[in-house]
Amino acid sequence: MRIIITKSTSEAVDVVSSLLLEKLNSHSKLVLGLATGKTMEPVYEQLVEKIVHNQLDIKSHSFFMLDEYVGLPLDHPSSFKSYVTRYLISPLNLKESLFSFPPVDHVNLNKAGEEYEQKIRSCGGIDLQLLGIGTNGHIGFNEPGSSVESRTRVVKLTEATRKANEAQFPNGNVPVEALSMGVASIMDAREMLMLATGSSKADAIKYLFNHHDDDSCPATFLKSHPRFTLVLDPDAASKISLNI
């Protein structure tokens, strides 16, 4: 595990957006896995600025979303499809066809995960997976208790996760399920990049540092990946010691 502890949140965001830009610039056909959430909003804003500034053409790349809510119309303003449209597709005038979304509108959700996995494989697998971490240590929507062997599937969201996301739903109707890449699906990526910012993530990061392969904190499974980079701002890193 490669650890980068920055001096500020803005520096952490800059590190991650710069690493993403470098990957997009150095690969002719990068397959990039994308995460969502408030942590990633400034990352995508900076990435868009850097892509425009460097006049980088990214139309040959492919993008896969990590998860999507079940039972929410894809055009709902709180869907992750709407999120990526708002932060990447529209600002960069990209074709939606470059982006793949967990097929939550599939008539058979049990097969939806299998089909999404097949689509990822057909593109040669994910080169770099961008990740955040939940306050309870979840990655994607792999909540505590998720198996290291889990694949893309429908998952039930915990009350803690739903509460953390309730600001996205002014009417209070936060979905109870999502279709999410599994832990094994995420671990298939050739490289993983996680960003954690803010004091609310400090406990999860401390647990990640001090435990291994613990399904009560699915993020701990990532430590066994040979190319896992973790970027932290001072608040997220406030409860850890590198001398462990």
Ligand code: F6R
Given for the second form:
Amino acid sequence: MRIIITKSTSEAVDVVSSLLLEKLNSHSKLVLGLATGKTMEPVYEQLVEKIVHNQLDIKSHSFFMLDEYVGLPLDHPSSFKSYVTRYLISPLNLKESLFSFPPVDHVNLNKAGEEYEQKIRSCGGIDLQLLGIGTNGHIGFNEPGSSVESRTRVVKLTEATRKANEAQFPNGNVPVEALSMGVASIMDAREMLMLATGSSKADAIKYLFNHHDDDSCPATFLKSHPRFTLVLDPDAASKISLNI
Ligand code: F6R
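Starting from the form predicted on its own shown above, please give the structure in the form predicted in complex with fructose -6-phosphate (F6R).
Below is the entire complex, every chain and molecule, led by the chain shown above.
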């Protein structure tokens, strides 16, 4: 695991957006796995600025979303499809067809999960997976208790996760389920890049540092991956002690 502890949140965001830009620039056909969430908002804003500034053409790349709410219309402002439209597709004037979304409108969601995995495989697999972390250590929507062998499937959201996301649902109807890539699907990526910012993530990051392969904090599985980079701001790093 490579750890980058930055001096500020803006530096952490800059490190991640620069790493993403470098990957998009150096590959002719990158397959990039994308996360949503508040942590990634400034990352995508900066990435868009950098792509525009560098006049980078990213139309040969493809993008896979980690997860999507079940039971929410895809055009709902809080769907992850709307999120990525807002932060990447519209500002960069990209074709939606470059992006793949967990197909939550499929009549058979178990089959939908298998088909999504197949689609990822047919694109050659994910080169780089961008990840946030939940306050309970979830990755994607792989909540505590998720198996290291899990694949794209319907997951039940924990109360902690629903509470963390309730601001996006002013009517209080936070979805109870999502279709999420599994831990094994995420671990298949050739490289992983996680960003954690803010004091609300400090406990999960501390747990991640002190435990391995522990399904009560699915992020701990990532430590077995040969190419896992973790970028932290000072608040997210505030409870870890590095014996170096
Ligand atoms: C969302 C996702 C989640 C978030 C995590 C952190 O696509 O994969 O694992 O990364 O819930 O969310 P924020 O960034 O809102 O704290």
